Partner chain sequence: MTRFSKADALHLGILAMLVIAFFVLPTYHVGAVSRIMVLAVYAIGLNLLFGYTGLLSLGHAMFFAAGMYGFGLAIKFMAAPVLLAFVLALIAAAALSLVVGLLALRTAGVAFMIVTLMFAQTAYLVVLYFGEFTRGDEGFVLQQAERLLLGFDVTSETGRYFVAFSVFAICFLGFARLVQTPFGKRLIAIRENEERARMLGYDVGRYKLLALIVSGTISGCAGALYALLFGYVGATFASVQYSILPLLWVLLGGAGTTIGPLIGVMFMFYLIDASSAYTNSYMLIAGLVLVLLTMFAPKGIAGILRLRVMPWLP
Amino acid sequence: MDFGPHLMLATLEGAVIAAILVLTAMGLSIVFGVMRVVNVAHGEFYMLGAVLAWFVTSFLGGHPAIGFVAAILIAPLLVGLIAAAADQLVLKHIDYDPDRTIVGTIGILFIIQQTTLMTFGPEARPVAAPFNQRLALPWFEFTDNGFEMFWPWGLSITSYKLFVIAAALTVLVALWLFLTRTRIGLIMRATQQDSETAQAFGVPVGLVYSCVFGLGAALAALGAVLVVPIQQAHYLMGADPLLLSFIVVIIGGLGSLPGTVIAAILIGMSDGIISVFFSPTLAKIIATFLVAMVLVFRPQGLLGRTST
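With no structure shown yet, could you now provide this chain on its own, in the form predicted alone?
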């Protein structure tokens, strides 16, 4: 395959990675933006969403589409409720102190991880995609006869991966509408701006925090449900999403949702392209180097606000 079609295929693979990453990192960014909590257990909520997706699809059986639709509805909801309960039981009682919340979420991390191991075992669990047709992709090139389209051998992608990209875009639009056009979104933004003033005006800040923590975990679980037909579910799969989410949030700006989207696309696309042409390890090294450069030259991130 020529370099051009190979680059196009690598770019599409990078877009799939970016689609999953933007959902996972968006959950982490929302939690920090509203609550000022560094959620170290975020990767385990991702893992739990993937394992629950496997459990739901296995329990229902039948056509893969039936189990997948049920999983995409049930898993994020269950994970969100578990996260909200963890907020009420742990984070609320330590008053969201920055140092103690890190320790608290590390504890939540190990509880979720070890409970999942004891309940479902250590095996990697595959989940069948609801549809997985392989689609040939065209390549456009200028020739002596003008602008022509041809079909290079081997240039194809599955229909499910295109669905993942479209689903992530849909969720992002829905999330933006929720945050900007609904009363609940207004309350969340008011709490983010000044929680004490919001509480003085009757906003139940504690309830808002629990809902936000649950929403962040649900977004991570949703990303996991989308990725589990591509990557098998197992109890140790939360580490890489957590690392990449922190990288995205730091580069984009802590609590900046537009910055998170831009950074997720940047890291996801570069990860996909570099992994195809070189190695996944090199992609992680470059991402870590970018974080170091951002911390040195622009500590607030691409679109983060400078603290005063």
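Predicted model only: the values in this text are computed from it and were never measured. Numbering follows the first chain given and starts at 1. Only the largest set of C-alpha atoms that superpose within 1.5 Å between the two forms is called the rigid core. First, how it differs from the form predicted together with its partner chain.
Core-superposed comparison between these two forms: the CA of L290 exceeds or equals a 2 Å shift.
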Given for the second form:
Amino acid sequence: MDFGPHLMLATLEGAVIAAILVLTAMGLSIVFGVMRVVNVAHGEFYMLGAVLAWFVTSFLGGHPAIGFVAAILIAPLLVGLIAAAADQLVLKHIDYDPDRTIVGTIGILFIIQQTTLMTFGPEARPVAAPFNQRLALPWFEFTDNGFEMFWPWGLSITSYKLFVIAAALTVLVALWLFLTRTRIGLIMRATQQDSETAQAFGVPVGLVYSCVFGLGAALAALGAVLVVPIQQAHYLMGADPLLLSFIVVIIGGLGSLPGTVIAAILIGMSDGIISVFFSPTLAKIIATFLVAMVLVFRPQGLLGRTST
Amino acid sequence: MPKTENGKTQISRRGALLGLGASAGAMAATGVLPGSLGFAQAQSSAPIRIGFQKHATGIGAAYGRWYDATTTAAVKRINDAGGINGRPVEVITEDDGTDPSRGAEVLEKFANQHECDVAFGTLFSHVVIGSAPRAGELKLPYFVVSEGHHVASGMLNRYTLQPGITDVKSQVISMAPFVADNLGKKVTMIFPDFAFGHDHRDFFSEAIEAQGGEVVAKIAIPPTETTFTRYFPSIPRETEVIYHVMVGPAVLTFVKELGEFFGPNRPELFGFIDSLEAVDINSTGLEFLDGTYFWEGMPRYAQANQTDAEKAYRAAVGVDDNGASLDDPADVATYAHMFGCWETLNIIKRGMESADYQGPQDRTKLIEAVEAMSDMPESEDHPQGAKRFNGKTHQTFGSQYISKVTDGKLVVEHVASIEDGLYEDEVDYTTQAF
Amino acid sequence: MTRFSKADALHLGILAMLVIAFFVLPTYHVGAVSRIMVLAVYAIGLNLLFGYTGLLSLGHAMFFAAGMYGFGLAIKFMAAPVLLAFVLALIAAAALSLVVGLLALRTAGVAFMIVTLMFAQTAYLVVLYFGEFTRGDEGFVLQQAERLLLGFDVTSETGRYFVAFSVFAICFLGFARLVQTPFGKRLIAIRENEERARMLGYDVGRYKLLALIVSGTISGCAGALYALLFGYVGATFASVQYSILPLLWVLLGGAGTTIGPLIGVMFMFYLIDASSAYTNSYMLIAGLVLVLLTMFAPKGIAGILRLRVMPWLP
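Any chance you could show the form predicted together with its partner chain after that form predicted alone?
Below is the entire complex, every chain and molecule, led by the chain shown above.
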């Protein structure tokens, strides 16, 4: 394939990765920002979202769209409730101490993973996309005959992948409105800035924490429901999203939601675009190393304040 | 999900233990052996203990579940026919977590805690390679069902054998003539960027060149990858055949995206079924595979010319004509590999019988007995087909199947003979001391 | 002085118990304890950086792997004698720690966690990329004949146990000494209050770098020891999982205590080993225990001991 169309293809694919990543990372970012804890089980909430989507769609049957819509409503809600329960049962009792939270959430990770293995099984299971047309894409170039449009071999995307990008954007806007325009959003932001003062003003901080933890998990699950028609549900699928969203949150700057969005796009796209120039594994090595170097020279993250 | 992972494995472990305990008790009670021998009799009717290293958790869990089902069925058949040397066989199952470190620990458990006679079963190459040094040191015969080239390459030791399944080098070599003659000479290979993928790359490149073909591009995909489209533009336009061997849970994505990339005009596709073991070939997104070719270690779908042995084996392991569980048609088996467990256990049985195996002191006699084996005809012991075991390299060779996806089924198009897959010995383990 | 001698007695007592264990434990457990001691060396390495200096690394697997591959590749491709290979392994781990330290220590807190995590991920991919030499994920075997330590066979139960014991004892006692020295005390001062340590005129950056190098080298030593004693070198040990495990061991055993690493490794090993005998879903049990432990034993097992029974615990 020619360089131009190849780059365009890689960019489009990068955008899909970034779209999913932004939702998952946003979930972690909110939790991290408000509660200041590293939730190692975040990837497992993502996995649960995908697995529940499979259960819902295979239970309902019928046209894939019915199951998909049901999954997008049910899976994040259920995962959010599970996460809120975990917060009430465990994290609340360890006072959100950073070290203990790591051990506690590793424990939760084991429990969720093993339970899924026992109920869902070790296989990768696909979920049908509600719609999935292959769309060939044109390319424009100046040739001897002037400006020409042609259809390069292999340059295409699917309607569902475009939908994923659009859906992620919609969720982002809704989330932004929720955090800035609603009372609950205001309370969350107040708790994030200073939980003690918030408490003094009568904010039920414990409840807010549970909601935040549930919301974070629900966002991860939502990302997973969107991704599961592209990838498949598998009980070990949580590790990658955990690492990537963790990286995104820190690169973006702790507690900065715009930073998280920018970092997700940067990381999602760079992975795709660097792969145009190098052999795949080398591209991965370079991408990982470069992102790490961003942090080395800007430890507070892209949009973070200096005092972290 | 009526059948849970847990339910199944627990039944197999506990069931095997209880059942075997009961049958051992029954044998003692009915006096299978003359009663005058006292202690000696009690000792010799104790069960033969086979340690089964199972991928119950981790990335290999889908394989582990079916390796377990096959092992249980094979042991039941052996016990129903009177056990080994008149003794019942007991399987001790331990989870290796598909991890090389835990795998080695499990071997120690077999040798020193459970006092197993032999260890058996594991699939993933890194677990085999991580465990094999310990098998050698513990002097515990270790029968692997891994299809890796590690045994025949000479990397391991005299205590490690692979008598039940052909290795990857032989599989790959035997595919090249068919690919070159029927699909095309210009091949692009897409493989995971780790040892298993590199074996495919190296062995196939050499084999296809010998057939007058060439590999026009080698695309190594990082194993952590979950999306693939951006790598496909590197496939040269002149490609006539794409040879793919992706493994792991992202495989469906791989196939789906390959289909979306090519749209209606695709080159020929040849893949290793490893990619789609335990996956229904009719899953959503796999429509693209219609008309493409796969290597199969053993045909998943019952073929028109099915042998009686294959039929009996299929029934014994509880798999229907479509390669899925009899209890749940959505639960697809790892049919192209799991026969290795069945055949290996039968070889252990024959080896123990010809060595007159009595206990751990006879382990070296057992290995020598297996090393002495050579041709094994197709039979209920060897339902996959005839085998030729090479005692020097500890590796077996068998026929390989090439199937075409036709109307949602895998239909065998070509059977590569044992001779197609032979290569020069790279080691002679029989010269190593025990 | 009593404080000092009590701690000393405890350390020597533990070592004595490990020697006795060899003679009284059944064979399987002798093998298990050999492995536990090797992994405890790894945990000691992380404990110095995390427990004593307050720097949480999520990428220690790269140091473990540097030692393991330094050792394994030296033997495989240079046919180096074991001792030389071991020295090369330590040099490899130290050099990697130095480079990682110079870059990663520009950051602190969570950024340090992520930078080390990503460097480790890079190292893991490098191992795969050079599959021609490393055999990637599959790894390679070191033959028994290649694992003679000055003509001494380390592949017997006895040999393995006492080599593991010797290296563990050196690291364990050396570490216990180290944290009592002014250097160790300054590390603790940095952990407790970095600003204050800086105001007092300590070159905080230099101390952190030294701590990271020592920590990385000890971890590399564990990696080389694993390859020597168990004959296997593979990419699994460079994966993220092997960066998280030592953290879990240290937190369980008690971060910032001398005996924590050994306790943590032993506890986790036997938790999985014992529960897997009763059920196939032992991860479920392990998960529950971790949750309960963190709820009711906040500072790890040694932390509880220090709180309840042995306030003098170093």
